[in-house]
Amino acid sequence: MPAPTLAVDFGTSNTAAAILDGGTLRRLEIEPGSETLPTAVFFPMRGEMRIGSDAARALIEGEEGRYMRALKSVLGTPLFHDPRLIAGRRRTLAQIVTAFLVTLRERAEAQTGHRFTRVLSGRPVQFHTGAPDRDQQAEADLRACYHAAGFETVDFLFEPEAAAIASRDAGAAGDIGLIVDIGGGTSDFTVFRGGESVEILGSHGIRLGGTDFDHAVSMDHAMPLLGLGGQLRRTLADGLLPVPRGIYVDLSTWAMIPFLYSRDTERLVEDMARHAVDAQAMERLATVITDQLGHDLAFAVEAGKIAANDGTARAMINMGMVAPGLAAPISQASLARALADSRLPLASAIRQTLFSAGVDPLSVGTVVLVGGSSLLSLVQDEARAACPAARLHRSEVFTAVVDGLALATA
């Protein structure tokens, strides 16, 4: 009997795998005790690459090496094929994604006893908004990684359409539903008619996701404590110059953090520190770069964002790894201000999805929330505003896509 097709939701932040086993959906534990794992890798200076929670654990425990996350966001860009020195070896991100998928396949095979040669992978509706050539390149990049990882047949399905298949019973049979899938790197939307057989009415997507929200929160709350918004004294003239933003933009971007750890960056920060009006803030930035604390800081920003969204009193972004007692206060109000620029793109994308599907917003009976970032208040506010007659339904936010992919292999 041939092996089933492996369903893989290779996400910016998390990855999951599943199969149909005798017609029954079966999610695979691709790391012990968990049906999902962080899409992250760690390359120690000695030893084998680690993925998922093992990678995060190595980072937290301070092991010497290189941690990388949000690899999916670089698909379709020249950086994906650019060799970089990582933990003593020159590697491309394409090779790193391939190695991640090899480990995923091997774990799935060990757990099921099957040898998987066919994969159905999710993909966003648009890897890159308004850039069809780059979007096609991103799919080609990911397809090549799957082939290099040992899969002979590689097919793709839009992630929100997979979520619609998994959510076919979210409303009454024949009702119209809207998938709002906010992942780590993209926001994807599908209008569908539910029932035993799901009818897809239209899909749309934009390049905006949880990592962008983290970036906005970091730039607004954390980076000012490292000198963003400050001033530099001129070397050979009077007057002041603004502190350059570029290094803070990269330090707030998950995929770019590893590439800041270079002697060139250290020299840049040293020069900024010599001329900074706020020397203490710039010394903190130097600590982040020299001690390679960028990912620790990004995790702290993410945790602060979640706490503020949940309404935690006196929520903080804990920056104690940079300097003892250092923290950036964050509240629901300040979080809303930091994310304000995301509201219009989200609202416009939802309206575009409904328009392309030919659906009156008032006819949508259920909005299905998918992806960890769909739990943000701003996402739910925009979904309610766009579909005022609909009820909000929280799916299995981290596994709805892989569930639908597995069901689609039938």
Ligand SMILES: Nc1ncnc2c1ncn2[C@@H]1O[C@H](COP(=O)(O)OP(=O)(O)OP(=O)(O)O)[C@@H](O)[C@H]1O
Given for the second form:
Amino acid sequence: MPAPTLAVDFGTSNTAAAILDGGTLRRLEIEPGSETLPTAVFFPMRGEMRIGSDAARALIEGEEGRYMRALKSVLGTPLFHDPRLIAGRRRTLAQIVTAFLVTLRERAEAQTGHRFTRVLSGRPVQFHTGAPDRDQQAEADLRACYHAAGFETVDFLFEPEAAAIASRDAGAAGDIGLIVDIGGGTSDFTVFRGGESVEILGSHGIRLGGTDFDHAVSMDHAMPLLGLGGQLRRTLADGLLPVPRGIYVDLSTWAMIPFLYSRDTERLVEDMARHAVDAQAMERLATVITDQLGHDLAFAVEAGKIAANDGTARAMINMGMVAPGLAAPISQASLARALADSRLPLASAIRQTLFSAGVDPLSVGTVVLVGGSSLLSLVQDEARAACPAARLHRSEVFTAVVDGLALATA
Ligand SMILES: Nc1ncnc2c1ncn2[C@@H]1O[C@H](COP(=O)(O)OP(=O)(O)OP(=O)(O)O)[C@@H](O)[C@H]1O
Ligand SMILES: [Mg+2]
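Return the structure block for the form predicted in complex with the named molecule; the form predicted on its own was the one displayed.
Next comes the full complex, this chain leading.
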């Protein structure tokens, strides 16, 4: 019997794999005890690459090496093919994504006893917004990685269309449903008619997701404690200059953090520390760069975002890894302020999805929430406002896409 097609949801933050096993959906346990795996890698100075939670563990335990996350957001950019020195070896991100997919395939094979040669992968409706060339290149990059990882046949399906297939029973038969899939990197939408089989009425997407939300939260809450918004004394004249933002932008962007760990950046920060009006804040920035604490900080920001969204009283972004006791308070109100600029793009994207599908917003009966960031109250508010007659239905947010991909392999 030929091996089934492997369904893979290669997400910005989390990856999952599943198959149809004799007509039944079967999610694979791609790391012990879990049906999803953080899309992350760790290269130790010596020894084998680690992926998923293992990679995060190596980072948290302070092992020497290079941790990387949000690899999907670099697909389609020149950086993807740019060789970089990573843990003592020159490698490209393309090689790293390939190695991640090889490990994924091997784990799926070990668990099922199949040898997979065909993959059905999800992809966002738009990897890059308003840049069709880049978008095509991103799919071509991912396809090449699957091929290099040993898959002979590689097909793609839009992630929200897969989620629609998995959600065919979310509303009454014949009901119009809207998938709102907000993940780590992109926001994707599909209008569909549910029932016995799913009819796709239209899809749309934008490049906006949880990593952008983390960025906004970090810039508002954490980076000011590292000197952002402060001033530098001029060297050759009187007066003050604003602290340049570039380094803070990179430090709060998951995919860019590893590229800050260079002698050039250390020198730049040392120079800024010499001239800073708030020397203590700039010393903290220097600690983050020299001790390579960018990812630890980004994890703390992400945890603070989730805690504040959940309404945790006195939620904090714990920055104790930078200086003992250092923390940035975060509340529902300050989170809402940090994310305010995302409301309009989300609302417009939903409107655009319905408009191009020729569907009246009032005729949407069910909005299906998919993706980790759909748990944000901001997203749910916008979905409710855009489809006032709809019932909100929470899918299995982290696996709806891979479920639908597996069902689509039938
Ligand atoms: N409870 C929560 N509240 C808010 N955000 C959350 C919550 N749990 C997870 N997230 C966010 O969800 C995002 C990850 O979601 P998900 O795993 O669906 O993304 P992905 O599928 O990997 O990304 P994409 O589909 O965009 O490529 C992260 O940015 C994470 O911070
Ligand atoms: Mg996703």
